[in-house]
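As structure tokens, one chain now follows by itself in the form predicted on its own.
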Amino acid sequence: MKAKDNPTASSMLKKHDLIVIAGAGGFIAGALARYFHDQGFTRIRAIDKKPLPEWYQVTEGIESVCLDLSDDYNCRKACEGAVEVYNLAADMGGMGFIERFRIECLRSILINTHMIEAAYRAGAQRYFFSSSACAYNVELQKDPNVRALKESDAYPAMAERGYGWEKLMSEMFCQEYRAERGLHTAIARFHNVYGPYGTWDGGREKAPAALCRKVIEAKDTGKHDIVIWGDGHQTRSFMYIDDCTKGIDMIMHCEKLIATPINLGSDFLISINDLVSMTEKIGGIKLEREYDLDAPRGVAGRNSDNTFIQKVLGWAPSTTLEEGMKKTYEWIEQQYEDRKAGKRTVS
């Protein structure tokens, strides 16, 4: 597949223009700033609630601010002067997280009210918003052998609960915001999105990191054992984050998918049985698996279907999960390490 020649934001903008990225402080929008950064672009304000020390990554050069973007005045304030704003701010983890917490998941749609009004009035050219595949019909989750999910499942709606509905609702308002009132929108429903500078350890984590770990603890305790959620016949797949940044940038500068949804993921379909083999090869290790049945497990099956991102933008997410998961075990592996010796470490 040969990619087109796809605008992006360093052949769209003066080096100059203040980009905004919400939830920076997190994941992928930590490494959104960092991707910006290093295309050469001097004026990025990077926004999250936690204090900047439990930042993932703090990019030197950028402006790094506190702020609780649930609330009205506080989104008004990161949006000023912006010309491009991203929300990848939200209350979220993985499967664990999301499963016991659907309020919290629930209540980030007060961000994204919040910020696309203050993007607007601000007079932002473009907004961002990160949506999930947890948008799609769980009716159509429920075998491993799932179909890959195309844009147009995500109605009838029947979304997961809590964090899909607010995900689904939010991807609304982005549509009404270019109908109503002519706001460039544009909205990625990413498939879980894995790599280095991720959360891998204390409930909010997502399978990647998480088997990454518990492979790590087993072979420094000794304990050759692993517990895993579910039955291990649930099927994902999963994008690494180098895609997904680069993803993001194309689909922002896409005339073809204003306000409209589309797939950002791998459709590379695995088992979590098969990812922890995977996992277990990497660690040169082989553990005696325990299931855990009544833990969080989420749908039986989810893939992304491609079909959309390939013909309108002439690419799709290619890093091989071998090699992204790799990369993860490596950089975990040193997390730990610097852990064991009392160095600050992302949790």
Ligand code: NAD
Contents of the next structure:
Amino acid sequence: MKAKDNPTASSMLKKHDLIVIAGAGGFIAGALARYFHDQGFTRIRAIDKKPLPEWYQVTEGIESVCLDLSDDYNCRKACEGAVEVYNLAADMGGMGFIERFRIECLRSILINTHMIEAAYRAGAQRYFFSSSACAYNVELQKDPNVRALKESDAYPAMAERGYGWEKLMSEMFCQEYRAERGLHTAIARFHNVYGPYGTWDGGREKAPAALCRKVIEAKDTGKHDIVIWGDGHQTRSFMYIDDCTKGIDMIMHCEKLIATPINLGSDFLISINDLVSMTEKIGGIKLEREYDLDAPRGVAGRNSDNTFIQKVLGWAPSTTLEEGMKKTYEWIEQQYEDRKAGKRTVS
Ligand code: NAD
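Instead of the form predicted on its own shown above, give the structure for the form predicted together with ligand NAD, please.
Let us now look at the entire complex, which starts with that chain.
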């Protein structure tokens, strides 16, 4: 099957069906809200606990609501009348955040626990949960030359402490709501998502955005060095935001993927050192590298095995890292300039 033949929201929903998106003040859910809006859906309810002025994107024509979704009552309000519910709300960030704030990460279980019950009670037709590659067994990620992770590698379970275990438990909720109550649930395990309108400073940012910022800062300040977390040999794959929103839509509407966790990520593996070189090339500069071996660095290597998604959807994320990084760099450069000029920015 070609990607274009897969059922999507556009082929399955009426344009006035209510789509509820949790975490929409953040990066991915903000992009998802815009994605549905651009397809002509007229009733999108975007929700986040952050006050509206702090949202990364506020799209005109979308109902944007500030609610703390770790609260049961708020989740019921959020899901009222929903035909589809997408839960992407979580207290999260890059390695610097998830290794330091495990309690905050674990507490996100409250969000999914209440949201899925609220979606079920509201009679929603479908429920989406954003899981993570951090749900995979860390024992399989000790070598930079890792074999890519396939869906069955989550068990026997030894997920990332805190954040990964929360994802694994919430996945189980989705599976049991399907098994016991018949709710159509969908679960995607995202592998590092990056792109414009993501966090780029402040401690929650991930490697691609952090490296863009550091290169831009070095150019601006004339201090031509860069601090890299770890020895730079760690490997990862990175998915561009547009592939992520498209993938979410197809996964949510695929009858073969009900309550079935699936990788949503790029399978192009790159070391952090090579990602630094790519970012330097985009910025047109070469920097002196300093390695901070005490900084959080996460697992040694992680990649997405895309055999399953290719088989079921005939599609996998395909934006090249170079193309995506260029767009991300340009956006962060503009943000950097805006901040210097005293304008409001995302981070
Ligand atoms: P993000 O931090 O930009 O967005 C998450 C949003 O959830 C934030 O705006 C936050 O304010 C909101 N939120 C947190 N607690 C809330 C609550 N109690 N009530 C309402 N809103 C609340 O993160 P993101 O990168 O957009 O990630 C979205 C989802 O994807 C998360 O579930 C995350 O775990 C998952 N994920 C992301 C990545 C990635 O690379 N970005 C990788 C794997 C999984």
